[in-house]
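In structure tokens, the next block holds one chain alone, the form predicted alone.
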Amino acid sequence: MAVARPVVLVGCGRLGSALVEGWLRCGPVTAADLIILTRSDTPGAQAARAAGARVNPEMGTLDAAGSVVLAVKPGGWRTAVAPLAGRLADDAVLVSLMAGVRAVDLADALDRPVARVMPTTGVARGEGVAAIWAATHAGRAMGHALFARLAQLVDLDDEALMDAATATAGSAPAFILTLVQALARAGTAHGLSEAAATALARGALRSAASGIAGEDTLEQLIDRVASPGGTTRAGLDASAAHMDAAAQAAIGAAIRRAGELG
């Protein structure tokens, strides 16, 4: 079921483009009901235009929109939303994808209900995950309507948890891929060619992900691979302390940076 009213997407960089791709692939936003405001004519904006979306139309077209999705860099959000003031319907909902920008600041700027959503770029394939928080039913409902087909949604009860959610999900795909990259380098150091080590490490990532959609816990998934006394368990035992320290450092740094952006 499509969203009933037009959606305005402000910003069409990496995340905005992934969102456009997911909407056009999975719904619920049709190209005809998508308005994109962007300073750069990115490939994502070009693809949306080719599909029938409106890119940088007259600002008078915004008054019919039911939601405005903000996918700009946090440091420039005030400049990005300034042209929207006084042009949105009274019941339009702001959906912020920006790390570190508080809902109260957005609401003060545009006087509209706010939902904060932090998705991964997997939304492009309908395989993302997204944390969502909103103070109002209207905000939360709009967040769900826009993202339910694109991502597994995790509702948060407290906006203060958004920074931790951003680090744990929004940033984590890059952290995980960095580990895969490190494993490939380790394989090369022990004699594998770079091509072989990279192919094996990438394949291992696909194997790990293959069972993640099931009902097993993470511990159960690990135990399916790591037999007691085996080679995998030996590697896990050797890396456990380092793995925890690296994860704590990565998540902590991302949370601190999110706090600075707001």
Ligand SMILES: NC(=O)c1ccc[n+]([C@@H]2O[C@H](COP(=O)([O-])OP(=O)(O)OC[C@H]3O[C@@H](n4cnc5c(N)ncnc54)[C@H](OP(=O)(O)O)[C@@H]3O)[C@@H](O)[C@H]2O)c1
Contents of the next structure:
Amino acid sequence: MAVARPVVLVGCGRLGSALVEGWLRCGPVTAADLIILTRSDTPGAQAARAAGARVNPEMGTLDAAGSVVLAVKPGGWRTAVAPLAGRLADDAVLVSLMAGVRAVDLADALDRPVARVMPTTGVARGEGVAAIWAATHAGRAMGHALFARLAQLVDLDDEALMDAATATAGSAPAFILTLVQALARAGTAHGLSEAAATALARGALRSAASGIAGEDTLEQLIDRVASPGGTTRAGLDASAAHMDAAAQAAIGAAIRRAGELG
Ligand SMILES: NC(=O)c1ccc[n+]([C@@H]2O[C@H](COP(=O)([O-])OP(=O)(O)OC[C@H]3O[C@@H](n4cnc5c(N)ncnc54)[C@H](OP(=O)(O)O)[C@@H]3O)[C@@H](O)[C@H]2O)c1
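Provide the structure of the form predicted in complex with the ligand, given the form predicted alone shown above.
Full complex below, order starting with the chain above.
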């Protein structure tokens, strides 16, 4: 079923474009119900316009919107929402995808219910994961309605956990890819050409990811590759403490940075 009222997407960069792609592919937002406010004519905005969405229409069209999805950078949100003041229906829900911007600040600016959703760009293919938090039923329901077809939703019961969720899902794809780069460099250091090591490490990531959508636990997936006394187990034993230290450093720094945004 499509959403009952138009959705306004503010900002159509990397995440906004992924969201548009996901909605047009999986629903529940149809092009006819999508309004995009964007500063740049991004590929996502162009695709949405070609499908029939309204891009930067006159502001009166916002009256009917049931939700406003904020996908601009945290530093630019006050400028982005200023033109919306006084334009939205009383029950329109603000759905913020921005790292580090507190619900109380959004509610102060626009006096509407707020949901915070932290998705990955996998939403483009309906394969994302998203942490969600809202203080109100209306906010949580809107977050679920807009994202349930695009992502596995993880409900949080405390807004303070959003920064940890942001680091663990939103930022983690980059952390994982950095590990793949490091593995390729290690292979090169042991004689592989750079091209061969990179191809092998990328292939290893595809192989690791292939089991992740199933029911097996992470331990079971690891055990399937690492037999007792084997080469993989030796590598795991040698690196476990370093992996933990690296992950703690990355997640901890991302959480601290989120606290400085907004
Ligand atoms: N990328 C991710 O994987 C990801 C994941 C989870 C959450 N997020 C969150 O999503 C937000 C957007 O991230 P992003 O990576 O998509 O950034 P991005 O690629 O820079 O996209 C932001 C877009 O917003 C536009 N914009 C800025 N000010 C605007 C305004 N006043 N009115 C309309 N549009 C405006 C920008 O236009 P210009 O190009 O003209 O500046 C740009 O197209 C961030 O708050 C981030 O924390 C991102």
